[in-house]
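Next up: just one chain, as structure tokens, the form predicted alone.
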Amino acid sequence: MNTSGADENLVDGSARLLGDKPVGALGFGCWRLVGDNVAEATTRIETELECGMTLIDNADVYGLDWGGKAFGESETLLGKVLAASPELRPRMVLASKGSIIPGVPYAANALYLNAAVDASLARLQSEHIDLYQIHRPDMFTHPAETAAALDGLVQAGKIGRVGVSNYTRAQSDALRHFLKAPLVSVQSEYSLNHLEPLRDGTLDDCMRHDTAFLAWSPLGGGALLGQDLPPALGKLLDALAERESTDRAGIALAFVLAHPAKPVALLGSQSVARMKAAQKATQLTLTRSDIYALIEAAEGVPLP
């Protein structure tokens, strides 16, 4: 039998366009900086740079959780951090979300987000966003309403791009719709632990219209690191790490990279050796074949 092609490495490490901008192929995720040491926020912040991750996810709503005390305390930690050093703002693609609303929950409409990015802009210290993003769709606003307020801050210079977060392709294409500015990015929760995104067309959508997607939480929350896994799961892991010499959150992150959908995987660690570490999963190999077995063992089921 004839298996050219069949093995080749799927796992692709190069560099990621959010519309004409370049990223690296692993991002940081900012829900988990919280506090106040501008000092560690810093060493963070300089790690993930010299590692690649050039995308820095932020939004107005991280600081509620992870040991945070209130809403917008990563984006201020984030601002201080730029403010104390600002040579590191240029290396970055600063990106930010809103749209959540505790209690509410969800608002994108026009009056809202003028102010919520604004305030955003306070926090951060900074005169412009490069993406921005609506972190969870508002379905009592019209499409219409949000896209124009969207284009508005395009046009007032205060965000570079824009993007969604938590939608269905349904509601990107209705945005998508009313929009001038393309729509850069789509940010979904992607993983062995949720893959969801495989199956109801968000990384096809994503690839017909050239957007990027964001995956957060690619780990699984940490689940794929653990033993609460399917046991065919976790062998499986555990072997493709010993012959790619890493270990599971390396052979689960290059699942992540290895879709040809290109997506950038949202790292949250604290961790500045597991930062340093995760840069490794960009030059893995993994084949249709092993993409293929995890995907069976973790769904429990053989492919048709």
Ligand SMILES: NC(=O)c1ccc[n+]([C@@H]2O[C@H](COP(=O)([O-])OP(=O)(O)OC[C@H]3O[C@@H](n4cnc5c(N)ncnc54)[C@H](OP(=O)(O)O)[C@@H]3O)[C@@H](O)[C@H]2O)c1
Given for the second form:
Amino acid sequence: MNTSGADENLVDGSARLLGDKPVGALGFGCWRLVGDNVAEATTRIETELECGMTLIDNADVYGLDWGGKAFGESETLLGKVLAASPELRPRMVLASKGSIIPGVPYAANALYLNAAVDASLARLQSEHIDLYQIHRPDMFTHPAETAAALDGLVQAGKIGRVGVSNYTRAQSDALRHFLKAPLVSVQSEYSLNHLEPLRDGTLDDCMRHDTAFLAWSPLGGGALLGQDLPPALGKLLDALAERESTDRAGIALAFVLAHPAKPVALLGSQSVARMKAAQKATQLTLTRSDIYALIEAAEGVPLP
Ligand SMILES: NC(=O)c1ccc[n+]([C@@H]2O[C@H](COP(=O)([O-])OP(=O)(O)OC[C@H]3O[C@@H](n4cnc5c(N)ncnc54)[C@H](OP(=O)(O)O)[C@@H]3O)[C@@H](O)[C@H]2O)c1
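Mind pulling up the form predicted in complex with this ligand next to the form predicted alone we just looked at?
Everything in the complex follows now, all chains and molecules, and the chain you saw is the first one.
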């Protein structure tokens, strides 16, 4: 059997494009960035930027868990970091999201979005959000209204680019149809713990439309590092980690970076040591047969 040429390294740690804006292959997620310790938060943001994680992904709703107390808490903390260290702002691509309102629970109508962006800008102590994403689809707003609101915010200079999160392909298509601005990113859960985007068309659509794919919870929110895994997956992650002189997190992140859609993996760790260690994932080697073996181990069934 001739396998020559089949087993190349698929891990691609090069820059990704959000429209015309390059960002690192790893980004920093602010979901777990809560509290009011500005010095500690500054160290985390500085570390991320030094490690090339230039996309900083926040959301107005972050702050309601992970020890946080309020809607807007994570944006407020990041805003204090930016106010105290304004030199950090031009080094990052600042992303946020809106549309989740606990108790409603979703709104992407014009009136709400205009107020939500103003509130995010105030908390972030910024004049501009580089990427604004609809966090979850509001199925009861016509996409033409959401698109017009987002286009208006781009024209007003309040947001630079438009993205979506947790949208189905059809929902993205409908918004794209009405938007004048390009839809530059789609954010969905993707990891060895959640492989749906491989087959539900999300990643294929991103490649077809040149839309950046942002992978949330690339370590399964930490689940891929624990004991509660399919035994074959744990064993294979450990074996590959030993071969590549890394840890399970490194292999799990490299798996995300190996897809030809060139995903950005949004790292959630708040540990400076683990952020630095994660950087190595961009330089690991996973061949096509490693990748398919990981999928088989994660799914517990052989590929046909
Ligand atoms: N759009 C959405 O609906 C949505 C939903 C969820 C998340 N997100 C985005 O995705 C980002 C990441 O999500 P996530 O926090 O679930 O991501 P993750 O990177 O899959 O998980 C991070 C968790 O794993 C833990 N962890 C344990 N060992 C680790 C190691 N060796 N290396 C790194 N982490 C380790 C971290 O703890 P330590 O902090 O102690 O390291 C942290 O609790 C969020 O911040 C947010 O931006 C978006």
